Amino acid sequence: MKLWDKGTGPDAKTDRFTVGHDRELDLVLAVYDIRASRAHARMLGEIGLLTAAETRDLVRELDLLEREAEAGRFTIEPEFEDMHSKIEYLLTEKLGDAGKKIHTARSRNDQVLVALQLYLKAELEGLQGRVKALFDLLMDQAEAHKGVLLPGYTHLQIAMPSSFGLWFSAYAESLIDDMYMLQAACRVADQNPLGSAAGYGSSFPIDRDFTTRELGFSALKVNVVAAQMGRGKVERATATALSAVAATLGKLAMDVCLYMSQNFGFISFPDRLTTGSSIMPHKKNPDIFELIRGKCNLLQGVPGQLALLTTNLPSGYHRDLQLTKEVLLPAVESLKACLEMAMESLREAQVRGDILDDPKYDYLFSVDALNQLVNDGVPFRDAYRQMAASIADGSYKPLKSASHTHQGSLGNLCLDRIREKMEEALRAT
């Protein structure tokens, strides 16, 4: 069944290029194509187009099906082209012209859009939660390592001293630029643009207002030709927001598979989280953070996708539209999944407490015996040149004792201001 069957229609192999995946993709967004068309429904009651009579089985019969969608029961045959023929089809068996009736005042363009933007709306926020928790837990390491040194790079060379609460902490903050980044996402796909049709609006005297409020949409994508422009644009704002989370994950995942290996030994995890070589007895692969570098890579590449995709497409609705489901769907659930094995592996993260006993880290401390120099009244240039000196000579000594105390530094971490800064973000929401 096609929504659009006229008698004829395209031989098999046309069929099967132009549908892709669509069946497939659409079980995901199945279940938000229904919800939107219980609200289109009881608003064609409202306005006289369906019957009490029929608005109430229409509703009950979504209803039934919203239950089997969410229970992982609703299929979509060969023999239907995509979720919204499937379920026409179901309430034109059930319930007769009722049924045929549903598609009054509406286009499967304007069909899309909503069950689209539906899903993201729920998965963007559903990422905000995932987000928040990783940074519960990163801020809980910081407190509970917060006075174990680590040492700082800059180059990949020895750099200054840092710890574990400064590290940990870091990546937690950097979680509040990407939550803010959600949040906008979030904002472009809350706009309901049920009721653009095919882009051009209906004839019919349809109340948008009320399918907006049915939904749950904070607002209406008033302009019927905005709405159809909508397409595209939402999606880049979400792939934009999720390879925001991506780049701060992936640099974390980057960070603990050179905090693992021998030649650094700052971190470790149990067996459990890590696997084995083939050949190799004494390995501990971090297998879990290199595929959670590799994915994130790979998410921060989506933005890049759409934009080739939809750069340039004229207003009104292009078949192409169809393939941005096939790069956003798969990349939330991929940023899912990996948000998901970071908090289970960094949850039990062991961090080793003597590291900077090494002497090889004493250079760590340079700077803060450069600055105890100035301290001593030494100019900042002459400070500089007497310590190179020393170093190159071999009469430097690491001044251990110095303290950082200013805001954000080694011994002033201000946990409870980044904690503040993330409640704020939220209740911006």
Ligand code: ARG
Contents of the next structure:
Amino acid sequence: MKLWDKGTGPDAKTDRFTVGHDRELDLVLAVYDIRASRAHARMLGEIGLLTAAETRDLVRELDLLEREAEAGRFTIEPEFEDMHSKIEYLLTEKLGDAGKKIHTARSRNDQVLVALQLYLKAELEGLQGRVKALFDLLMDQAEAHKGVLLPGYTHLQIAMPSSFGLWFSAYAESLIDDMYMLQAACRVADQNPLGSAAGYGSSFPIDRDFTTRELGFSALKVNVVAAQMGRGKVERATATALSAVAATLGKLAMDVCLYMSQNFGFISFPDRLTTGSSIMPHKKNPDIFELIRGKCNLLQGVPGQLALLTTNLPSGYHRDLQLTKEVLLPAVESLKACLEMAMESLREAQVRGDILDDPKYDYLFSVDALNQLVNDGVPFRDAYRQMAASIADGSYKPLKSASHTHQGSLGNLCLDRIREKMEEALRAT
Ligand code: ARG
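Can I have the other form now, the form predicted together with the ligand, not the form predicted on its own?
Full complex below, order starting with the chain above.
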């Protein structure tokens, strides 16, 4: 059924091409379209475009539909173009004229807009919870292994002493930046666009503040054209936030892959979290982290895809915008899966305690030894040359004390300050 069917229309091929993947993707959004429809019906009742009885009937049916959708039982058959058509069909079948009135003063353009924004708000909030959980896990691991030293690298060459405390809590603190990005995207999504209708408002005296309150948005996207222009923009803000999390997670995954290699051998995982080879019986491969790395790399392309899709579109609705869902919805799921598997694995990370006993890591301490000379009164550059000479003639002896005391160093991780920063970020929302 097409809402806009006038007796003539596109053939099956055109229909297939234009509907695309909407029937599957709209299943994810349907519950939000239903909630927005209920708010719209209540508002129509408030302004007298629906009778009290019609409003009550619509709200009742939409409550029932909401429960069906929440239970995963909402379906879109091939005869329907999208979730909007199916919802209106079901309401009309049940209620007759009241169902036919639900579309008064709205358009599918603002239906999909409001549904997407409600969906993105919910997902961005869920992602904040997942990021916080990973943060907590990393902080616990940092605490548990704060005394275990690790080589620090620059250019992938042995550089300075680091520690598992420093390494785990580095990724934790990095996630706070990503939390700011998720919150910013959430704020962009948290503005009610409903009532922009096709993109230019309506000649009915709709009450957009009413639907803003009803749907729990913090603000109204006031200007109807600005509201419509939010399509694409909210998706891009979200994708940017997802890609920030992905960048952190992807780098962490890369470190893990490296550290699991026998040439490093810093970290290992129980068998249930590694995979084998069909030919090499000794293998314990880091496939989880390789896939996290790969997926996170792909996720970082999503803002670019959405930018290409929406750049140079003039104001107003365009069907191109339908494709934002194809890119963004799977990206949200992919990031959730990556966060989940990262949690699952990192919880059971086993760290090696004697890494620095290997003499190849002795040079990690050259700067600390040099600094000791500076403490004894030798000017830095002279101490540097002295140390370089002792390394060259083989007389260098490492001072493996690694006594770093300043804020944020391996001897003074300030985990409480990092925790407080995260708490503050969460309080701000
Ligand atoms: N499936 C469309 C989308 O996601 C819904 C809006 C369709 N509007 C239209 N004028 N054809 O953008």
